[in-house]
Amino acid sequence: MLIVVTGATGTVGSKVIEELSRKDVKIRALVRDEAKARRFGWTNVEIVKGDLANERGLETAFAGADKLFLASGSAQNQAELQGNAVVAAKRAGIKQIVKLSVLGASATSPVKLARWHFQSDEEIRRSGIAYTILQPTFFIDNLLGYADTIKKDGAFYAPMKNGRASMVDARDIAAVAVTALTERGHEGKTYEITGPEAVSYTDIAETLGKELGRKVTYVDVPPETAKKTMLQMGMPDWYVEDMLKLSEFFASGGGEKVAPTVEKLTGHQGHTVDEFVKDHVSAYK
């Protein structure tokens, strides 16, 4: 079985690589930029050099593929970018379409990325190409973007009040993932994918500190703070307003719901903030 995995260097699409490549499958990754696929070291990987607007092309990377991961950045075009590999993987004939969504994707979402999934997800809905439809919720690894001023202030900085949330760790969305195209019995389903429990940014602060053995503190700032430091490291307007949106939807408690998903699919418990920290303690330091 031949498995071609997009958006392969990103957070999960890395993941599911990783992951696959502990089962008897053939893995094939399409990349833009192949010198930062090959800093992976991934081995009995195929890379392969192509771009989801480029559909013509897609078609050349999915010949003689089963199954698609399809994952993709963060993009206005996003919907038409991934409405393109749904269309090439009709012609190459792949039977399987598992595609990383967002918790709460719907046409009536106030989040534009959110709106934009949806459009993609009722397209591969209606290819007639059997298909699993993943919604994470926020991500632990986003936690790492708070590095800097954690090693320079012993502080991070966001507008998420005392709401807590279920953040999942991207290696437990890759492992249902991987559940989904490698088993069966996953077809026409739509997961919703979260932590194991939900916590406060003041939780992690405290996780944090324990963990580097010294005092980090989680500081709550106005939204408008907020999109002023988001604007000037360069982030487009759209994207800015979208996690000022999630941020708001979080900071009044309505990330707390936990799904049972990773444990059900995967058969162990998902990774806890306590042990994502842990795992990750040196970035911090």
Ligand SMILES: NC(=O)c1ccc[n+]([C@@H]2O[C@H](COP(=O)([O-])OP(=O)(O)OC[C@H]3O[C@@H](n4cnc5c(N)ncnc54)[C@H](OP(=O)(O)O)[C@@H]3O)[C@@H](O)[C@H]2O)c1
Second form
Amino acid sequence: MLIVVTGATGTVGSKVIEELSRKDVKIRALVRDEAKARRFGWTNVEIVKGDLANERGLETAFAGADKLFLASGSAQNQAELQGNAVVAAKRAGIKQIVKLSVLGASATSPVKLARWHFQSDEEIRRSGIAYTILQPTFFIDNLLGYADTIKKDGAFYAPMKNGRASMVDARDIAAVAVTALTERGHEGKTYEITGPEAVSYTDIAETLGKELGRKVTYVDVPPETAKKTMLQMGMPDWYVEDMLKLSEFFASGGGEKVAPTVEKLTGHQGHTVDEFVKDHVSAYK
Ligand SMILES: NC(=O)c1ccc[n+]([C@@H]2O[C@H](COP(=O)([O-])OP(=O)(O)OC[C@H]3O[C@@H](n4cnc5c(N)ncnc54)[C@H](OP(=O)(O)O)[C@@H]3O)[C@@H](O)[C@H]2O)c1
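Could the form predicted in complex with this ligand be shown next, to go alongside the form predicted on its own?
Once more the chain from above appears, this time first in line as the rest of the complex follows.
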């Protein structure tokens, strides 16, 4: 079986490749930047240069493959990029698409990213190709984005108040993706994916402090301050707006629900924030 992985150099896609490497399947990674892909040191992975913006090129990149893991970054044209992949997959005779979406994807979500994901989720559902849609919540891996201020002043800043969220480790999303790609019975399914427990940013600060052996403080900041910082970092307006809406949702406790998907599909409990921090502690030193 040949599986094409898009978003292969990304947080989840790179872990999908790692997991697939332990299975008896052939892997083809679709990448925009071959040099970046080679830095992952994959063995037995066919690297093919391609861009989701180029539908014609995609058909060639997908030729001969059985399954497609579809992921791309957060972008204003993501529905168009992913739509190109669906059209090319159909032409190339792909038999199943496993797509990285987002929890809460819907036509009426106040979050643009969730509306755009819904658009491509629906396009896949209508495509006639077997599919599995993965809808993860906030990634624990996002916490690596706080490494700089934690190193610099022992603190991290966000407008999350004391809301608890069942954040998920990208390794577990990848494990679910690989189950859906390599085992039977996951066609036509949409899976909500969360971590095993809901924690607050205050809990996370405590965990980080324990692991690092020094005090780490979570500083709740007003949304206007977070907005100013994100804009200063060069993030586009639409993205900043979406991130603030998501923070508001998590701050109000909207992300507490725990879904059983990881354990059900992989047979092991998902990683906790404590485990993630232990495994990535060097990033904060
Ligand atoms: N972060 C979260 O908390 C969260 C939660 C739920 C859902 N999600 C969803 O997860 C997805 C992001 O996943 P991720 O974090 O694993 O990705 P990521 O780390 O942001 O990386 C994006 C990947 O997509 C590739 N890509 C982007 N544009 C492309 C194009 N035009 N053609 C080909 N490849 C392209 C990138 O390639 P290059 O290396 O060439 O840039 C990279 O491999 C988004 O759809 C987001 O909405 C995120």
